[in-house]
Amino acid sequence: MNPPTNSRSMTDEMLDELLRQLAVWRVELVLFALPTGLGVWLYVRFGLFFAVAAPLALVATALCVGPLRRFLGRLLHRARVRRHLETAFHALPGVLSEKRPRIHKITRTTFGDRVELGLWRGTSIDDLAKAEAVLAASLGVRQVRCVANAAKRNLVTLTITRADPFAIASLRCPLLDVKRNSLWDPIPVGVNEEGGIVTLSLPERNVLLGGEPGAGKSVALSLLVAAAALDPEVDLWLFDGKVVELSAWSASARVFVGHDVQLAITVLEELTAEMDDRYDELLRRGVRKVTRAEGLRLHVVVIDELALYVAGIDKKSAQRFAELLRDLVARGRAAGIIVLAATQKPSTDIVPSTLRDLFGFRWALRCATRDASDTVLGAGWASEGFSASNLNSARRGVGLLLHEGGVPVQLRTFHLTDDDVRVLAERARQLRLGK
């Protein structure tokens, strides 16, 4: 009698499952087989004593030699992550269970793991993004986040977060331990989801910061101002719509402007003339842009509450200020002029798109809506999974920074108390006095 059809299919399924388990446990099986195989071979050749002693010595060496122990630890950790991921992929519904992503590389981070994946034809990052919550539950971790490679959409970086890197009440700013800073060096601004330090390079860059009130925008801006103020070779031009936010740095500033829009226009005209003089100087030197080697001073223009100057009651003055600032942002980078502008919502009705789109770096703190987040970061980022409206409102200082990497990075900003600002401002003042 022929066996039932379903009996053969059940056998096939059991064989498939056995092969799959052997594949996912392959590293552990190999590490187990090495001392076991050595013991069997020694038992056959030399007897029981050597069969027991040699494998024990091998295991003891692996545990006692630091570099070897750490290497085996990394190997076993990657194997465990791979096994759990493959099991989680296998349990996913839909196309991903049949065309499971290929795991290329696993890197351990401070708070989890970063996994490089390859997608099969017929699948996309959208399929994986929809399964983020399911994957996090299957892995028993806090969060799973996937980001597609900008150049190759079939390559995906999966970030597994096991602990909350932003749970610390406040992160001490490294600038507090610096006596003098150089703005040509990257500025440490916060900690990312993996626990790594996020830095920001300002030369030849302009930064637009946005977010709802209380999100930590002023602290983020103060970090950048502090880095510039602690470099006595930098000229600070401060425009403070609220007067009080940047007032601590006024003693280190070349110019400090409050809510007087006409004065702000006059100062921008002076700065534009200085930019033109700078280009004449570069022409005489035969160079195209200001570099560290040229020895020319950097100019940092800081504008808090940008909306006051570009969307005020006096439309003619607002338009004039916007035109001058647009010219400064567009042409000032090569001349060593850096513009840092902050506003609650840089929408088109407040900040003209012809000005807003010139800012290469964007920093979005917590926003009320996806549209508001896209207004800061740029259109389309929310649909890619980067929306500052999804940030926890209780975590002040957490935001998304779009800078050198070309993809927004979630980070928590280093904290500066009012006392910290006073300490740094006094240090900057003393530096500029040559003391």
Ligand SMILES: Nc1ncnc2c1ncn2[C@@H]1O[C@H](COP(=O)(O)OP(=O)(O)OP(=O)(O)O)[C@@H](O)[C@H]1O
Contents of the next structure:
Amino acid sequence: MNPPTNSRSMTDEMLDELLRQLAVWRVELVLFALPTGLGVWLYVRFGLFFAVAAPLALVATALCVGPLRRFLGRLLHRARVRRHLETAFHALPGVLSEKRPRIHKITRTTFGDRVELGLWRGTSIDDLAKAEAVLAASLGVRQVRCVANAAKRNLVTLTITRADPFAIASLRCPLLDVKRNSLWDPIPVGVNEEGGIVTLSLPERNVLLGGEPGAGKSVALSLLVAAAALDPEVDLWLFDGKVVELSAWSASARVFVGHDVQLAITVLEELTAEMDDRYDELLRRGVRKVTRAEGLRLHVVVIDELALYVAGIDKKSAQRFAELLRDLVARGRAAGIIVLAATQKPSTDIVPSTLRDLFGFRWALRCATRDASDTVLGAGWASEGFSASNLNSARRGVGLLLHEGGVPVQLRTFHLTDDDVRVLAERARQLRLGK
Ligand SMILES: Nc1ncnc2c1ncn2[C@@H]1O[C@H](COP(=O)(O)OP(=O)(O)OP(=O)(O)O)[C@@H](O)[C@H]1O
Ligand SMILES: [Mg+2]
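Right, and the form predicted in complex with the ligand of this protein, after the form predicted alone?
All chains and molecules follow, beginning with the one already shown.
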């Protein structure tokens, strides 16, 4: 009944849309306007020749000068991502289309883009997380994942993945190119969703690995063992429930224990005594923990298939082993003792939360259930969107690693084939013989 108002609101909408289009195309418009404006000005002042020649020279310079061309390429790429994202936010259902996240920064990664966003009051990471699939479809990309900043929940990192970073059959381990290693340095363990190398720094840390059979635990453990074995200043204590997984490293190990649980207990008792001696030594030196400068040897304790030792048929032995292990994990950190344990059955009878929480780093390879994933990573991560049960079972070695960043990182472990392990184990043996 009120045509003037309707036609006004339609004009408003058209004007809004025009302004929105001008805003989202602003970078391209400015880049187009510069030579065009120059051409018009030259035409008015000096005539047609200069009006055509100068803008052409400007464009040719931009295309021929490498750094300038790359700069413009980055600028246009960021503008395109920004435009697509702004359009995708605009089309979202619910509160986010009204209060669209602000785009602070766009960085190109190997497999897509990383976008830093700011959320308006009245919206949260939950709204954005729910819209991940819609955003991915609007952008026409493989995946969109958002992670909120742990300290400031209004800041969100959006990872846009265009190509599958884990599609390659296996990733070569950089340790294969290293003659000698220092365990005080970060160890490259795999590649994240953006194609960046993920590293782990082991001193003062214990690592718990869990995942279903064949998920890639032993391969991940082998990487860490290789890094330790290639440092002759490290003592390796190996416990291998399956015997064959770690046996290649036995020549570099101080102790190698197979499925003999009694022997495993005796060795852990020996290690506990060593830990107590180490604390006496630290007391004498007047320091509180082993550091690189102290020059004391690090001890790396590796347990593949924890269940055999802590949940075996002989309950008394299992309990004794679990007690010794808990003490070692709890007190060993400052004494330079690093425990790396892997379990096929991440359940609370194998890894009670009191033990799990003592492991600073937790690495969940593909798990059968969300509960199993939470047993490794810690309660609540699955409901925050980090469940190793969602990982693609066809991509072995893909997992979630909870380490320094405070939020689990999805990565694919570098692959060490049996031949690679043989090469590295022999290199470590020679190193330890002083050759
Ligand atoms: N990062 C990886 N890249 C490519 N392939 C991998 C990777 N990790 C593991 N695999 C493949 O998966 C197989 C199983 O890996 P692994 O033995 O480490 O599993 P697991 O979790 O230890 O299994 P189980 O619980 O039975 O001991 C390996 O033989 C290898 O072929
Ligand atoms: Mg294994």
